[in-house]
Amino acid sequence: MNPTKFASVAGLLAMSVITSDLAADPVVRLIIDAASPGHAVSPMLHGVFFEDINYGADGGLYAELVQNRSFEHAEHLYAWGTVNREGEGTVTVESADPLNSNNPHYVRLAVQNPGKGFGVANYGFGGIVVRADENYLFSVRARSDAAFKGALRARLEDETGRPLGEYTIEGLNGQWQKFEGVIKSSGSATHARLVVLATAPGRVDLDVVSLFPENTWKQRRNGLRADLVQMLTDLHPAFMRFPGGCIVEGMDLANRYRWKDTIGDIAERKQNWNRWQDAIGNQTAPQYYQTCGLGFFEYFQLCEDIGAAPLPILNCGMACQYESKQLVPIDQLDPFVQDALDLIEFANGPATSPWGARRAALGHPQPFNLKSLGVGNEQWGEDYFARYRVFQAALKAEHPEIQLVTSAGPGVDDGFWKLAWDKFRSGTPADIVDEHYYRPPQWFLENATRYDAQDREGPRIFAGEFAAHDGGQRRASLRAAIAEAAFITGLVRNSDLVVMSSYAPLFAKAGASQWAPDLIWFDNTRVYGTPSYYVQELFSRNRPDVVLPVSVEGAAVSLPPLPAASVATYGAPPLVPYAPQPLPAVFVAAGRDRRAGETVLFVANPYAEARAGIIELRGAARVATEARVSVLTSANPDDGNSFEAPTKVAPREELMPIAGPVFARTFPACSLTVLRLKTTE
């Protein structure tokens, strides 16, 4: 029997049952044309964007347990305290004859009587977490005067002062030396402290006091927190954009991010203050710094670990345009351009080249296979394009193989955005244009079709930063996540044009955040993904190879207009008066995963009532008898996840029987459904 004809008969028989069963809910019909595959889906479509905001690096992804390890914070003894156990001495911060010029401050213990120990304690980032029977890697740079004849003791203690493990340091002299050893913890504590004690009279200088868990990601020294990296791995990101964000620009040019300061020995890396210290209203973090222990080598290595293409973003000679607005004169851009050229050599050059040799010396003789580079973060205006053209000409002259990511400004549909696209369409060369969208959930619904009719002759698009801001508190709610899912269906359909996308921000630490919503929340011991995290995971894990046409038949939905204030951006007036758009009954995208031999269907239902769906698969030679289905939903659109209920809103997996090429499926209120069906082309 002809399998196609058999499937059609089965479908007709099923229709009489389907139409009677679906009378209770609004009915939508989805017709997938499996015989007419369209353009390829960009393999880079779904990625991640890392920025050191919300303590995402130091105190977060970077596994260093000591805060202010080099005493370079503005408050030099921040997170440190004096420990005096029946002794006598002083603790001061000095700068004469430092370890090196990048690290000019250190602590001096001047001990007259050590008693039972005189020294300092570090309290970490809101406490140091240690676990019983696990090893912790301690290191310090230290020296002493000739009078000091004793040893140093590096000790882990719980919050009561009970010792948990110790390492003894001997052999100090008048020269800076690095000492390192292992402390095994005999117990567990969530608010432990690291104590360094002198045991004899004399003077001791300490710098770069460091403590790492041995169990970092891949057990690397100077490593990353394993549970946070696992959350990234589970997203299956195609790329990772780093290191930001506004920290690339800096509050002023002196504060800008310099990648060359972030490689090599951690004692030689130059600390920088984080521009998110005091950037948003009352959300201040006055001692928020970047040790740069998580630097460009570690970023490239992380990309390699999680299978993500690296996308570094470099300063283009402009500080933050919301803040100081400082500019490097056009005729003084050469050092900035050279930094970009040197970065390409660091990433891709042979081990015999100057910067390739630096990479090889760090333990990676093979290139990192860099293919894309961002010029500036979200700059705008004539000042940006004057500088971008200098970078573009120099980089393309030496490295035409590197794709350049350029900026369309901080928002879309405003004067900054229009100027950018006028430039791109009138001769300014661009490979990929970065667009950013931080808007209410309804905006994402109304803009799911924004790229359907856009000109394909211009540059490709990177949806580089987006998040649905649900309400004044910017809740990481199911409602926001499903609005994002609706928008992403449009990115999938238009992935010949929109070749990359990433949510922002990525990480946020509980009690130390400056921005919401965020994709992943963590504290010192726990981590969870928001509903938006699971939307990203579902799209990335189920990315098809080619798009399939899919039509939606069902009543359109009209929503009241958004308030004008919710669509205005960064002081640039909208180009045209805002007008609400009729919305489809559901938001869909479909494609073919040729390796798996499956048709993939994404259906986002952002509405308050369920949608009864009739799905018709046309043009497939054979259809399996069951489908794999993932559903993301919850009882209330305001639901989200928390440390106490980390998977309250998480995908539910099931197998669904299929009677033929026409079948029924109800799409719950406020839900994302991903359906995978074995079919033969």
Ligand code: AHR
The other form holds:
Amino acid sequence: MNPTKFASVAGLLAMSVITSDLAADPVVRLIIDAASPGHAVSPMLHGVFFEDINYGADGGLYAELVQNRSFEHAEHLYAWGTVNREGEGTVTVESADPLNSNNPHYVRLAVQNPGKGFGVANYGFGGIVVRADENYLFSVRARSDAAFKGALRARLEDETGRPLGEYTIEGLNGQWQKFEGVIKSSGSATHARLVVLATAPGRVDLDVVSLFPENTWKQRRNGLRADLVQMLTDLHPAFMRFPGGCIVEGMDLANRYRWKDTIGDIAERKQNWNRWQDAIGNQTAPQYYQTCGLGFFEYFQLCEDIGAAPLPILNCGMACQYESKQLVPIDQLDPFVQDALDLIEFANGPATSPWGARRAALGHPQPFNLKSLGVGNEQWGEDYFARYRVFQAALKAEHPEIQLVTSAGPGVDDGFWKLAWDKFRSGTPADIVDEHYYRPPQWFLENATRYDAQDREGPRIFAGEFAAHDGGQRRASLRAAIAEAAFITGLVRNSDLVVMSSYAPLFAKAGASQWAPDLIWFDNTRVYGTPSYYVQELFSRNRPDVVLPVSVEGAAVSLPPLPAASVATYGAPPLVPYAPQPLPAVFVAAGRDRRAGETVLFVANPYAEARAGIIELRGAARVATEARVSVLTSANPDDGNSFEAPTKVAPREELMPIAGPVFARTFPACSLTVLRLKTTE
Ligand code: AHR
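Which structure goes with the form predicted in complex with alpha-L-arabinofuranose, now that we have seen the form predicted on its own?
Below, the chain from earlier opens the complete complex, with every other chain and molecule after it.
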């Protein structure tokens, strides 16, 4: 749209009236053409990307309080210690006659003299948090030899050893049995431990020692941390992509994510080490494992709970192309393709189908309404497309109703990305193409218009992983968030083409992270959203149904060029020499929320100065006398949030009086403003 098209007498008059008190600020005029609604805004535009990175699942969203519950870490007694209260005995790790083949190790207490108690203690993920008068659900698989005639005591103790609650296990024999009971905690502690003690001489074997708070999200068994799910719910995500990310690929094929290992009884799930043990250029995490307790059934259930469409991503016969680069030969892909077909049946098949019956047996006879599926994570090159074609043909033959998400590689504007788009434009079928952008804030500003001129003939686009990386520390700053906001205005304007988007990664645990920035930070008791979280929340909560044309009149801005290395993808050179783009005076998108009967305007001002604005709303029959305004800003672009000040950078809401269809509004330095105004069409 030609921005000069809307210069108007009313606008100029309004400018002359209001600029006097804002003379120090640059002036920008925004003209919304409410009479010319454009395309629909994709209802799937804003979603979330979940990966078990930064202890996002085990030790995070998954509410299990015991770390290494099945003794399957390579260091089998990691997070465990021996407890000997004036007794005598040994604690060993055994593997003869295990609980099952997926769970080959267990711990053995060989007790000569129990004294006041002999056994083991688990210290959780940096301490077990318990709250006074709350219930904790304990369970264990156990057996004993004939000599053991006593009981086991499962006890919660605070950091000083003070007992907080206990459950007694009786009836052990030579067979593995499951025992479970409730422990009510008499006190609160942030570094409690779970102690399992034998009270008699003899031999006792223990496995899958588990403790959950009763108060999980929706009080579900094997559940999720309620405060973290609430953070997701508040984002109103249209979809959730899971389970990653690189963990889908694995470091090598043996390490890849297999969804079938993640459903059913937690004691039967096959654990995996986490690919993020070996972080990229950050702290390593040698004890990072996946219990898969948060598995595919739980992911689907979570999606349903938070109103998000499920978007699973499956391995396509390729391990990480940066690491082992292992490939499954094309003629051996059948089991991988079958996994994908079975997943569709697990999600959508009738309860009478084999995999639908598995879902029903887990308590969900109704389908999960799966509509999209990713083939491979962040793959690239001929190796990928050879495998993708096999999946594509098989999946479309049986399930043409399922939209496939296809990778465009780890970044945009490089050779991998170009090859992908050459394929899509020359016969390789694709529904939705997944593009990733981890770039400096300025890149997001310069690319806010990247989809304006893209042809609409080809596949749709999923901005599947993005985050502005602010400086070497990759700070979760306001600056980064507002750059993302500027970029997202471009996604809204082009949401006939870019139908989905998600920031990545989603979660990070303080002191246990491998990747920054992230959307949500937590520890064992607290959680906060970064400024980027609030950008996501503002766009998602205010998503209009249909775009409205909006033009920006104001001086363009030129920034010095970015260093060449920062516009490359993990070292892959860009296709064309990088040239900085002139930027608009502010970044805008507008739309109409038909259900609310409101015009919605998003304005991102990423610059160091405020912008005095005049907003002219054309083509609306009647305009309300006040607007609801949300503003995300802070005193300093470096500002972010923290456990101590979790909402230092969070939207502030206000009601703004409106005199008529032309009105003034200042957009603070480094800010996102969302304005909602009741109007008639
Ligand atoms: O979001 C972190 C990682 O970035 C993802 O696992 C991967 O897909 C991308 O490289």
